[in-house]
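As structure tokens, one chain now follows by itself in the form predicted alone.
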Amino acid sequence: MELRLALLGFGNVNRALARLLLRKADALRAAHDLTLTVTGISTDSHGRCIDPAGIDLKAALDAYAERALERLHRGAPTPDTAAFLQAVPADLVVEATWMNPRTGQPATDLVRAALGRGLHVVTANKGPLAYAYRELSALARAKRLGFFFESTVMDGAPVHAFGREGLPVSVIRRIRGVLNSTTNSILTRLEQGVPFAEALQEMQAAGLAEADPSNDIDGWDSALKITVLANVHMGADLRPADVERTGIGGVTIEQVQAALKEGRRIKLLCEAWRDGEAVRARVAPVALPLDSPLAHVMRTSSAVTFEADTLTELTIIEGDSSPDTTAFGVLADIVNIARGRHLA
């Protein structure tokens, strides 16, 4: 079997995913006799390209860092994204933008269109599930359409197809979860006796945080992700406006040497839970005792807990993430959906 997949966007996770198809095609037809071939990638600031035959993924990775993907063009050119979504001839699109964490936008409408044309979509944006899950899961159903979407939370962690497939005539009744790595990795440099603004600048370092901290600071990040696991596992409706929302900007050394002292950690604690009919959710920095496995995620990891009419606790637990472990995320659902998942 032959998928063929339309990128868009080429930054670093969709460029980690070109590295991973080179890497795995042996295996893919191996275990699942399954063919990959990307028929085109657009990006806004690197150009953009189709060959309907397929790219050579390592000629795109070159011309990527010359700015040049046009050379690898084929056919009438494509203005903008949008006429590549109506010209790139595709069963699949991989869509991993840039996206306003206040709008969803353009990677919503990008998604929207995508599913409209009749082809399959797996995202690594928030957005569009943070603000029309609703609508664009059933717009996939109607078509019977792949609509997934694992690498919005915990990156490559099957948080959101365990949910799926794990947890058949289950009622979620709460969600927990130390989800934002640049947060994360600061209260555990605070515990270590580093000044806030000296670990934020090691995260900038790494590339793990942005020159504008304010989305992760601020808890924005984390109200996204929970938003997603509300309205994907909850049956929720909710928007990241809707979730009380505190950062972590006002949290001292003094604060979480004290609390580690009293048998707890201070984690920027993500929670969605049922009151009535109705799904709450809140973003703020908790005191958590040590015997709670999220007190134990230290750096940039990740964890997150389900608990179910039908299992007391479960709790997903990543190690340090990378483009990589997003771009795997992005892979699994690819499979996943050639495999017919969707229609399980």
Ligand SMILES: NC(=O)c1ccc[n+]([C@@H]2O[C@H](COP(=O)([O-])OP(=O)(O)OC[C@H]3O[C@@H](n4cnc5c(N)ncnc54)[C@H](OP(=O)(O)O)[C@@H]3O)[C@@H](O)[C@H]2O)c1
Given for the second form:
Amino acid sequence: MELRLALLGFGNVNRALARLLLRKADALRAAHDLTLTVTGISTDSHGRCIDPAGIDLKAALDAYAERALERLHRGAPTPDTAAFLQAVPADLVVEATWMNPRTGQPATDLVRAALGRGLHVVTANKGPLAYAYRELSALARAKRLGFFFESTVMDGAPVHAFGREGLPVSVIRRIRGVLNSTTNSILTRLEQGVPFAEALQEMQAAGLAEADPSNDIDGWDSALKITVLANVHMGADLRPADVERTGIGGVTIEQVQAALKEGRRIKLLCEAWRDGEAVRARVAPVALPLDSPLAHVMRTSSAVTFEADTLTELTIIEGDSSPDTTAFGVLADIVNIARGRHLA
Ligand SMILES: NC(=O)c1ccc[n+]([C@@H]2O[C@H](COP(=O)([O-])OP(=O)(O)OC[C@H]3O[C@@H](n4cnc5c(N)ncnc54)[C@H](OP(=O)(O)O)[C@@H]3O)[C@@H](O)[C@H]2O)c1
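Alternate state requested, the form predicted together with this ligand (shown: the form predicted alone):
Next comes the full complex, this chain leading.
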């Protein structure tokens, strides 16, 4: 079987995916009889290209570095990503672009347009799920298309696949997680006596925190992630603004060290729980007892605990993440769509 892929965005994630596709091409053929051919790539400022015969991914990685993806283009040029999306000969769109965290756009419109055109979608972007999960998943179902998004929470760890396939006929009662690596790394460094500003600078110097880190520090990224988990796995219809939110800006070395002396560790905890018919969610620094698995997630690791009416408590912990692990989550989604798991 051949699946033709159109890549929206060629940043850290989709470039890591291109390298992974090169590395795993033989294994995909051997294990799944699957050939993945990239027929189009669209970016914001590095150009776009379409080649119905398939794009040489090594050449694309070089052309991106020179902001010259156009040189791989065959056929009439497309003026923007919306036009590219209508023109590209593809079966599946991998959406790994940017979004405004307060609106989920333009990623949500791009996903809607791809599904509307009858293409499967894999996205690494939280925006479409935090702002339009019900609508987009209903659209995909109606058209019998795959709409998978493993990398939106905990990168390549199979969190959504577990919720989707590992908990049949179950009611998830509560989800808790430590899901943001910038804040978790800062809290780890505070425990070691490193001041907040210095810990943040270290993260920025290592490329692990944004120049403007407020989305992480203020708990907004965590609010997006718990919204995604609640909407996808608990049937909620929350928006990030519905999440009660306290960031880690007020947490001090003294507080984290005092908590440790009492056998607790402060974590930026994301939580969604049932409250009668409703689902509520909150993000806040919480001093967790050291016998909680979530208390042991350090630096750039992350974890989520599901509580259901069938399994009391199950925790998935992922070690250090990177664009490579995110790309693996995207590849797993593509393989699962090729295997028809979206129809299961
Ligand atoms: N990095 C990770 O490990 C990670 C983990 C989980 C989820 N994610 C999510 O995955 C997505 C991509 O992350 P990333 O790290 O790859 O970001 P990135 O390096 O900033 O890349 C974003 C890409 O999107 C392109 N782009 C922006 N607006 C576009 C538009 N309207 N049409 C087409 N392309 C557009 C950019 O073009 P230019 O190249 O021209 O700027 C760039 O290629 C984000 O939503 C992020 O939250 C990332």
